[in-house]
Every structure is written in C-alpha cells, then in structure tokens.
Amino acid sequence: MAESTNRPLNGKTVLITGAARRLGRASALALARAGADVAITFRNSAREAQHTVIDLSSFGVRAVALRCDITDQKSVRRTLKEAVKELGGLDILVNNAANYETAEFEKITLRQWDAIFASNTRGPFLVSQEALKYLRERRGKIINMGSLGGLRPWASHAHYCCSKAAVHMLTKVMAKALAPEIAVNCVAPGMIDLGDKAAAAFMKRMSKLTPARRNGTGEEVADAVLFFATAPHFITGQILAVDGGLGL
C-alpha cells in the first residue's frame, strides 16, 4: 500500500515532448519520482537532455531521451514508435513542447506567427494523432501544456496567446472526441520563476500583481501535472491555471 501511495504511477510509462529543460524536465523528474518509465523529447538541446535522462534514472525507472520536431509529422510518427518500442506501450503523453515570444502587434510577421502556431498548436495536435493508438490500448491520458496567456490577453504576445488558447480549445474537442477510451485535460501556467536572471526584474513586478503575491516554480506545474496523471479517468476537458490567483 505504502508503494502504491508513495509512487502511484509504477508500471506506467509516460512521453513528454520538450522535457530536456525548464517545465518540462520538472514534469518529467515528478513523473519520474512517482514510478514512472519516461521517454523525453528535444530538438536542440541534446546536451541538457542526456542530463535530464541521468537524473530520472536515477529514481529507478527507464528513461530515454528522443530527437523529435513535433511539427514534422514523420519525425513525430517515429519518435512514437521508438518510445513505445524502448518503453513497451505508452500510457501517458505530456505536450509540453512549445516556444514563447515577446512582439508588438503592429510588428509581429506571417512567419513569426506560422512559426509559433506549428510548434504550439501544430505539434500537440500531431503528437496527440501519431499516439492515438498507442494510449487507446492502454486507456490513457494526454496533458497539454497550455499558459494563463491562452485565457488571458497579453498585448505584447498576441501570437503566442492565440497559439495557447487554441491549446485549450483542443484540450476540450479531444477529452469529447477521444472519450470514453482517453482522458484529456490542460495545465495553464502563469508566471513561473525559472530562475533566468534576464527576467528578473519582470517577475519581481508580477509577484507584487499575483494575489500570492510571488510567482510560481517549476514544481509547482509539475505537481498539476502529476495531479492529472494520476487522477481519475473521470476528470477530463479541464483547464488547470497554476497562476497563483494572477488570472482573477
């Protein structure tokens, strides 16, 4: 009893697009702690994901990290097939992949706004259909990463805002479409201290506007991440804002 309480997701094997770094590499190492084997995804940082797949081994589970660009769909349909074939089966999918970008309105240019909508909203959507048959064998769950910018409207990031509120919005037709066999449900951050000192003066003004009054850490999203893991088949279609009370 005390196993299954302490960690709740052995036997279960997760993927977690973009977990080499930051929110998701959180996500993953709490997945990790809770008994499951976990593939990770990166595209660039090779370096930071071979670290990453250390540290989750290190709870004693399977770990690998996976080359994947998420808005290619082979590169997608064969970063699946390769994690399934090191982990067995896939009970878990996490789209944390995404980018973020700071632009004026008046500024911001067709290929900045193709560009976020394929790895913010193209690519969940594509690692979502690639595993698809995969999580039905398995009657499995899929968490997308969406942002307290999806629900509220930021002036300077109008792309990145619409890329994440048509995340949510997909969170919603897939928990109907995919139901009952796959639960689907969304964590929505808000401003999360990461630790990057070029941002530091702009999350010390946020902190004083967040009813917390301080701003969220990377654990923080992580343990919603593992709330939904772990929740019940019955919870699906919710947006979960991690927002300290910013989005009130």
Ligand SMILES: NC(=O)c1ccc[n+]([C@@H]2O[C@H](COP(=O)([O-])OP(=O)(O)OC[C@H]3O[C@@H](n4cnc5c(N)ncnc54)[C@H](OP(=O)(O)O)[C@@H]3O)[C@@H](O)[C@H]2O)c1
The other form holds:
Amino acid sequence: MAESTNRPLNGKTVLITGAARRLGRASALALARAGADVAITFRNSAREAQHTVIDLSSFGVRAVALRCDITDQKSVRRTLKEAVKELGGLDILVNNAANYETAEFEKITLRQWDAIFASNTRGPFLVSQEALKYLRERRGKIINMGSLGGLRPWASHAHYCCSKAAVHMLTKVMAKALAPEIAVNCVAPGMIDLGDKAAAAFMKRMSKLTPARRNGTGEEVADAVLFFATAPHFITGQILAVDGGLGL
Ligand SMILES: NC(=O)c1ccc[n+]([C@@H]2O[C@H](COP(=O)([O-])OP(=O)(O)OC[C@H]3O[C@@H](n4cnc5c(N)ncnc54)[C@H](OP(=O)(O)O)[C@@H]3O)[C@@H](O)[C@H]2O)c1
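Please give the other form, namely the form predicted together with the named molecule, since only the form predicted alone has been shown so far.
Full complex below, order starting with the chain above.
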C-alpha cells in the first residue's frame, strides 16, 4: 500500500524526449522518483544524458538514453523500437524536446520558421504517431510540453508562439482522435528560472509582473508532468499553465 502511494508509477514505462538536461531532466527525475522505468532521448547532449541516466538509476528504476532527432522519421522509429525493447513496452510518452528562439517579426526567415515548426510541432506529432501502437496496447498517456507562449502572443517570438499554439491544438485533437485508449494532455510552462545568468535581469523583471511574485522552478514543471502521468485517464485534452498566474 505504502509502495503504491510513494511510487505510483511502479511498473510503468516512460519515454521522454530531449531530457538530458533542464526541464526534461527534471521531469524524468520526477517520474523515476515515482517508480517509472525511463528512456530519455538526447540529440547533442550525450554527456549530460549519461549523467542523467546515472541519476535516474539511483531511484532503483531502469534507465536508458537513446540518441534521437525528432525531426527525422527514421530516427524516431528506431528510437521507439529501442525504447520498447529496453523497457518492455510503453505506458507514457512525454514530448519535451523543442527549440526556443527570439527574433523580431520582420527578421524571421522561412528557414527559421520551418525549423521551429519541424522540431516543436511536427516532432511531437511524429513521435506520438510512431508511439501509438505501443501506447494503445497499454492504454497509455501522452504528455506534451506546450508553453505560455502558445497561449499568449509574444511579439518577438512569432514562430515559437505559433509552434506551441499548434502543440496545444495537437493535444486536443489527439485527445479526441486517440480516445478511449490514450489520454493526451499538455503542460504549458510560463517563466521558469533555470539559473541561466544571461537571463537574470529579464527573469527579475518578469517575476515582478507575475501574480505569484516569482518565476517558476523546474521541479514545479516536473510536478505538473507527474500530475498528468498519475492522473485519472478521464482527464484528457487539457492544457495546464504552470505560470504563477502570469497568463491571467
Ligand atoms: N524553459 C522554459 O522556461 C520553458 C517555458 C515554456 C515552455 N517550455 C517548454 O518545455 C520544454 C522543455 O524546456 P527546456 O527549456 O528544458 O528545453 P530546451 O533546453 O530548449 O530543449 C530541450 C531539449 O530538446 C532537444 N532537442 C531540440 N531539438 C531537437 C531535435 N530536433 N531532436 C531531438 N531533440 C531535440 C535538445 O536536446 P540536446 O541538448 O540533446 O541536443 C534539448 O536539450 C520545451 O518543450 C519547451 O518549449 C520551456
């Protein structure tokens, strides 16, 4: 009884993309702490991925890191097969990998627009599509990472905001299309302070504009991912802002 309360994801398997570092790593750790076996993917951060695997394993779960480019169908297909082979199945997919870029509207090139959409929108679509057959077998869950920028227009992030707004809609469409077997939800973080020194002044400014009077932490975003991972299957198609009220 105590075991199922402390480790509600015991016996569950998770694939989380782009989780070598930052928010993906925080979510992977929260899910492993809750008892899940976890496969993380990385693209360039091989060293950080190995470090994260060691930390995940310290919770007594199975952990593995796989290289994957979410814009490439072959790479995604291979990763899904390897993850399922390593973990024995798939219960939860977390579409975390993405790119963020600041650019004045007039200066966004077609190449920049397409690159952001390829990773942020087409990526979660592609990984989800490839994961479907495995998730259906387990009555699984998909958790997408959206953004407050997908709910509110940020003038210097048109391509990013549109790519994340599309992820929010993808969440709702998939929740309907993949029901009743698969529940699909989305976490939309606001200003999250990950200790980046270059962003310190901006973060300070944003904390003053936030009703909570501070920025969020990686652990708070991870807790929202954990919430959907452990939530009743009846909760589906939801976008959960984790923003201290900034979007209100
Ligand atoms: N940080 C925030 O404040 C914030 C706010 C709102 C929303 N979010 C969303 O929350 C999620 C995590 O945020 P984050 O700041 O931790 O993300 P991040 O550091 O910008 O990116 C996470 C990982 O995505 C991977 N990635 C990028 N392009 C990829 C591709 N084509 N194929 C495979 N992997 C790729 C990178 O892996 P490698 O390092 O291995 O190359 C990177 O480490 C993202 O979806 C982000 O948009 C974050």
